[in-house]
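First comes one chain, alone, set out as structure tokens in the form predicted on its own.
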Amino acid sequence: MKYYSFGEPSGRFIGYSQGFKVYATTIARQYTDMRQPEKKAVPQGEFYFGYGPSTGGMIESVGVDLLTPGELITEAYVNPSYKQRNVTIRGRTIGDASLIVERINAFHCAAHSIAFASAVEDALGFDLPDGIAHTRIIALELERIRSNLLVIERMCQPAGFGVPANQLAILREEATRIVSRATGHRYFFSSISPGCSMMNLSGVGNAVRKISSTFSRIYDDLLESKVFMSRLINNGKVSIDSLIGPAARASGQARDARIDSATLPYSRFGFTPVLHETSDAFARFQVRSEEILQSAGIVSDALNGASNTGKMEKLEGDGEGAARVESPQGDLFYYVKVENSIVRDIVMVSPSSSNIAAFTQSMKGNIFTDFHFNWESFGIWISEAGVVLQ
């Protein structure tokens, strides 16, 4: 492994999965108890309010238990196991594994595909050409724009903000159509694989600039709404060391895999992370909104050095590799072990698992009507958190 090693913890904590604890530069082989924490005994005058796994207002199946005396939330528990999937990748060829990885979370296909491809390239000693690296940056930032639009759209819905929610849905559809024209699929399927990225970038710059301009006006209007702001400010405050992604940056922590990416040259575009410091749903809303505008600028800059390639590199050999990218929700990590071009071992660390832990802490002291605004602000995907790779 060129960028990672097994050993003692080194650098900031990224997350854990299947016995691995992952840090910025090392992988610690430690057993981690992945079970849900046991529920607190019910104090007198309180009760558990069960919300889910199938309920209104949630787009994925997830169990939420809130301990409350009637309004104030004193404890929160999230159980993602209702959507657990055992996904078999070990023993498959690199090509077949790529097709499975990109479907772990189709909405974040680019992030998963790029992280897996980068890990394989690390294992097999493949040096990524600059043109493909730039193309992958464009894919990641297009996906970030679309993902953040969805999060903000979902934050508008519990406020009854039908007009801005629908405006954001239209912009999200426009972003999806850019992806479709560029890759032939609305979710990047089959466009990114080890040694290769296939995108037709014609017209992407102008289309992204239009989205950015329209969103900027919507964002300004939302900031003017005292009703909407009152539901976000001081809602779900949390500032802990294990925060990653937009949640970390909303608490003033400059934690972003794009800062120190070993394979994607974000530094060439003068990248610095968007930071806010109030650590609440409002700050997470601000970070995601401003990252939409920032991502549009990165796409425009990266187009100058990007290359369209339809050539599928045939990567062969043995080795171990690891890589992480900044997905829209935070650090996404993949480890692979390849023998004779067969994936013998694979580990994925999802940012949603860390975000779930942060969310449960942030709900303490809130009331139930704050729940949906806070939940959506973290951008959690249960489809990632509930995956077990085999």
Second form
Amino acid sequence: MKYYSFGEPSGRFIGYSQGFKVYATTIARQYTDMRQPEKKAVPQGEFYFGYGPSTGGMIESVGVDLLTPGELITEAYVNPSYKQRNVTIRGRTIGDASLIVERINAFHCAAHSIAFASAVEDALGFDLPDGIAHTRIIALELERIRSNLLVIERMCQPAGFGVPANQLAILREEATRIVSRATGHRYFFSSISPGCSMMNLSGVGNAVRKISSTFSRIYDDLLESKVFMSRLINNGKVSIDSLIGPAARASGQARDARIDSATLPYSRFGFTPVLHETSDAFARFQVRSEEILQSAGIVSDALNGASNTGKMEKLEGDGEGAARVESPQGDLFYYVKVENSIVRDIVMVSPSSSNIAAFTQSMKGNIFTDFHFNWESFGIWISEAGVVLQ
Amino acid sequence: MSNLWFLNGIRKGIVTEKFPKTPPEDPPAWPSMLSGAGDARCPVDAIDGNGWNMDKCIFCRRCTPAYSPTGNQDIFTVESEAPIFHRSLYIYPLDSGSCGGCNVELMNIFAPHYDANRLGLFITNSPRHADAILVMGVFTEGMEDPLRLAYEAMPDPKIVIALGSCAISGGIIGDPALDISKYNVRIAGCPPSPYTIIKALIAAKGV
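And the form predicted together with its partner chain, for comparison with the form predicted on its own?
Okay, now the whole complex, with that chain kicking things off.
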């Protein structure tokens, strides 16, 4: 492993899986109890309001229990394990494992595929050519644009803000069609694997610029809407130490795997993270919005020098590798152990698990009508939080 | 852009495609109907001596060049039509254990490019108001009861729709959410595109 080592905690906390805690440069073997925390006893005059697991208000199946005397929420518990998928990767070839990794969370397939591919490349001692690194940056930033558009669209919906929600849905579909024309698949499936990135980048620059300029106008108008802003300001304030991704950057902390990246040359494009200070849903909305504009700029810059390659010629050898990328929700980490092109061990640390912990903290003291704005502002995906890789 | 959102909406004009009256404007290559023959590498046994099985296929491209995508989005099977719903079909979506791809594509059919409401297709948040339950993802223990309870809560007549290869066959992830014989409609794809979903749901109505 070039970029990570097993050892004592060092650097900022990234996240955890059952057997490991991951820090900026080390992986600490520490057991984490992944079971649901025990619920607080119900105080007199309060009750648990159960929401989910199958409900129209959420994109995925998830159980939420809110302790409340009627309107104020005093405790929140999120159970992502209703749809827990136990997926067997150990013992599979690298190629088959790639197909499964893509399907951990389709909407963020590029982030998962690139993190996994980078870990495998680290394990097998493969040095990523510059051109492919650029192509992967384009894939990650395109995915960030689309993901952030969905977050903002979903934040408009509970406000009954139909026109901007639909205009953002149009932009999101246009971003999806860019991906589809570039890779042949609307969600990057089978276009990124170890040593390989296959994207037809013609027309991508212009199409992304169009999205960026239209979004910029929508963002300006949303900022002028006091009714919408009042639903976000002071909603879901949280500033705990373990924040990652947009939630961390919305509380003024410059935490971003793109700053730390050893394999993807973000520094070449003068990357500095977007920061806001107020730690609430409004700040997360601002970070996500401004990152759309920033990502569009990075795509434009990265197009110079981007190239494609076919499949990695030799996927043989033994080794351990680890890699981390900045998915739209935050740090996404993979560790793999490979023997003769077979994956013998795999650990994935998902940003959604950390964001669920942050969300539950942030709901205390909120009221019911804050729920959806706050939930959507974290961009949580249950499919990546509720998966067990075996 | 004016801050009067209503005017903003009008100024944007109509972006909805004429589909399905006209062909899809921007269909993806994958997933779509495959053409080809013979044996080929397939991680989910969707290709064997009998040719290609769309229900099992995860459209991973391993079978190229023996098989290639045609762009044809009609990759679905309607076992029994339900003409009683020909005017409107209310769908209750249930995520049994998906990767989120099918969920987003289902949501997309109601976005302005597709606007499935104009075709008499609607989402309902309660199984009590549903004509169809649409199942996404593989079987998971935690969602077994919610799936059964939702089905039992639906009034008769009702239909069961599988969306995506995980729900139909388990794909490469696990076991199917329900036995294949329980589905009235099977929509193939990983995930199926909005074009495929719309066409399949209209066909399910017998229109």
